[in-house]
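The form predicted on its own is given below as one chain in structure tokens.
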Amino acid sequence: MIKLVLISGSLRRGSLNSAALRAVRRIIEDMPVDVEVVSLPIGRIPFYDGDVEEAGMTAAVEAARALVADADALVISTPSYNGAVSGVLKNALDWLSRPYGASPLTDKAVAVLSASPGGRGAVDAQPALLTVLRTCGAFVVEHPPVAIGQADQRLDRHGEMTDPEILDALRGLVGATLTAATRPARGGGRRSPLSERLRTVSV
């Protein structure tokens, strides 16, 4: 079985990040293969603080640590805060880094997407996370930006993502995740080709 973790880098209740990440799952359910998909709120993590660390990490941050820890890959839908990615995301990240040499990031794949009620869906801050992602030692799964713009648009009446251009891109998203999710472990080998199917979106 592969286990996906879901990480929305928005709190909000009426989140767009959020609405994405469900529309992800759902595309993995309808999908016959054997996945098991959770997800990892981050909003009880409590500010990196080197001297929590040093003195036990808290109960939220050691749930996280486990949670990435025993998955194949991860998918963080992010939106642009000033051009950035929002600081409750950036602060998980930099817990999960933690402790050196030992982050349950290292060589994890990692897919990432973004949505906002702008034109650009929040594209803006996809560098800096991926910038992130690699200095924590991640696998960034290999595929063309995924931006939702105007997803407050795109929502149907019971607020959930369901038009065909936004489901065709996050299932080219979902399918180079899978196939970066069961890749040989770093050093062991090549690893294998992603889908053939995948474009650019910005949808």
Ligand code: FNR
The other form holds:
Amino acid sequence: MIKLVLISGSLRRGSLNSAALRAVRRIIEDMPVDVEVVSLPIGRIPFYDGDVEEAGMTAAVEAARALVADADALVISTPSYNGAVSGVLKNALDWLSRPYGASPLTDKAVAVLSASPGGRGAVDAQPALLTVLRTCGAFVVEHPPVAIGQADQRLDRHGEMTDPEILDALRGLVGATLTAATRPARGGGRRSPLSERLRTVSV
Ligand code: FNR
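Could I have the structure of this protein in the form predicted in complex with the named molecule, to go alongside the form predicted on its own above?
Next comes the full complex, this chain leading.
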């Protein structure tokens, strides 16, 4: 089974980025693949503090670390706050980058997308996020950038992203993520190929 963790960079109940990740979840649930999808809430993670780390990470941080360590891949959706990722997301990634040399982000496949009410879909936040992820040693999933513009106008009456154009882009991102999740591990280990992890489909 492939384990996927979704992280929204926004805490807002009506978050467009969280809506995008719910669409990702629905896409995966409709696929003939054996994938467990878990959301990692980051709102309870305290501000990074080296003294807290030295005293032994807090329960919220330990839980986040364990979830990420156990995942085959992450999908992160970020808003743009003044041209970069939100503070809560950066804070969560800073914790996940610790301790130096034993970060659960190391070699982890991570796919990135963004959403905003603006026309550019918060694409301007993605370079900052990619820089953080690469610095943490994550394996950034390669795919055409997915930045959902005017996202607030593209929700259905239930607040869900069901726009076919958006779903097509997200399907591409999900496909690339699952491929990256099953790539050979760095250092000679072996991840089982995606074909071995697909549920049998009767046609
Ligand atoms: C924003 N917003 C914003 N949007 C944008 O396109 N470029 C930007 O630089 C910013 N900057 C910014 C800073 C701060 C502090 C806030 C609170 C907001 C607007 C932002 O895109 C909008 O609030 C989104 O709806 C946030 O994403 P969620 O919460 O819907 O996922």
